[in-house]
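A lone chain, given as structure tokens: the form predicted in complex with this ligand.
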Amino acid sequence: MKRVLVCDKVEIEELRLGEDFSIDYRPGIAREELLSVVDGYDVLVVRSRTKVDREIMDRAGSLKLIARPGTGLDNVDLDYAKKKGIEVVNSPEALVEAVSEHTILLMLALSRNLVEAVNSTLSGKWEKEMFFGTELKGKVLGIVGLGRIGARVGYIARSFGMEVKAYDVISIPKGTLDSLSAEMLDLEEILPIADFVTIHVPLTNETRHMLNARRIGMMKTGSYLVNTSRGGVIDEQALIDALRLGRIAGAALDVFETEPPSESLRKAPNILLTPHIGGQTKEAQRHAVTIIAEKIRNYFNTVR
């Protein structure tokens, strides 16, 4: 019997592991308590709250697998897990639809002044003449990072009649490019021609401040910037400056260098901010646990 400790709130009914596993569901377990009970568990299931560091791993004599439904693994000491031979799995594939739809939502909200129009109408005003928008149809969408989410955003954007240009560091399969009718270009070729730029890369040493002052300065006048990937990919001060100068028409961000976002970012003109909710749909959260259950079962079926 494999023992599984679930330390954070998850859609537990989706964690269907079968009779070879016993599951203890202790969402919100305090660190001291975790340290005292962790020995004897084969699997830890965590979200972002529980920090799985050296101390926890050293106490967990039987631990073989750390499973994180969803994406971020910032709370797990991956190097130390590797050193101890503890496998770490997550399920980023579960969030693709949610983040892609959120990205399209932000593009539409920017282009139709949605938030301002709603706030104005809720306040009792009728400022019909104030809110002239633009359409997505016929516009150029620049996708930075044509991975799982970037490609799905491109696919939805195509159905709006957008033209897709993309930049990535890997070679993208021809089938993907054909389905998007996408052209691959260098980042600095995309920035001057895109009406919308949307970012879908991981945060790495190469992508940190990838959108810096010089590159934001290369963006087409009146264009929009959307980021649902990771804070830190955009130099936020450079973005604030560009918005203040009216160089670009607007920006929408779901992720920030520091979360919650700084006051200067919150006060920038023509900006929409959401609290890192790209992946937060009921479907995605359930799917993330279903996939994690499958990965846990596969691990013990194939490895041990």
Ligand SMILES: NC(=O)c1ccc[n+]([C@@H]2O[C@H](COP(=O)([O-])OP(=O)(O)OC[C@H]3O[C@@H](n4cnc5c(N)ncnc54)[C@H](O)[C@@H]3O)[C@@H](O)[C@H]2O)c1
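Rigid core (definition): largest C-alpha set, two forms, superposition within 1.5 Å. Please read all numbers here as calculations on a predicted model, not as lab measurements. Positions refer to the first chain, counted from 1. What changes on going to the form predicted on its own:
Comparing the chain between these two forms, the hinge between the two rigid parts falls at 93, out of 169, 80, 206, 93. With both rigid parts superposed separately on C-alpha atoms, the smaller turns by 14° against the larger between these two forms.
Let's see the other form, the form predicted on its own, since the form predicted in complex with this ligand is already up.
Only a single chain is listed, so you will not see partners or other molecules.
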């Protein structure tokens, strides 16, 4: 009997593993308690709240698999897991549609001053002349990271009549580029020409502060920056400075260097912030757990 400890809230009814598995569902378990009980479990199921570091793994003498429903793995010490022979799996494919739609939503909200217009109207004002926006049609979208989500965002953007330019550190299949009528460019070629820049890369040593002061300074005047990937990819202080100076027209972030975001970021002008909800749809969350259940079963079927 394989023992599974679920440390964070998931759609537990979708975690169908079969009679060979015993599941303990303890969402919100505190770190000290986790350290005291983790020994003896074969599988940890976590989301971004639970940090699986060296101390946790050293206490988990039977741990064979760490499973993360969703995309990000920056809460898991991947190098140490590899050293310990612990497999790590996630389910980024489950969140593609949800995150892509949220990215487009943020672009539209920025371009039409949606939040300000809603708040103004709800307060009893009628400020029609104040809220001139801009259309997506005919604009250049710079996609940084043309993986599953980046490509899906590009596909939706093309239906709005946008022109797609993309950057990635890996080779992108010609079929993907052809389907988007996309041109691959270096990042620093995209920034000066893109009306919208959207980020879809993992957080690594190489991507941390990829959008730093110098690169944000290269962005087209009047452009917008959107990030639904990982907060540390953008230097938030550099973004705040650019917004205060009016260097770019606005930014929309769903992810932050620290969550919740800092007061200085919340008070920056022309910024739209959402609480890391890009993947928060009923469909995506169910699908993420279903995929993780399949990967857990497959792992143990393979190692038998």
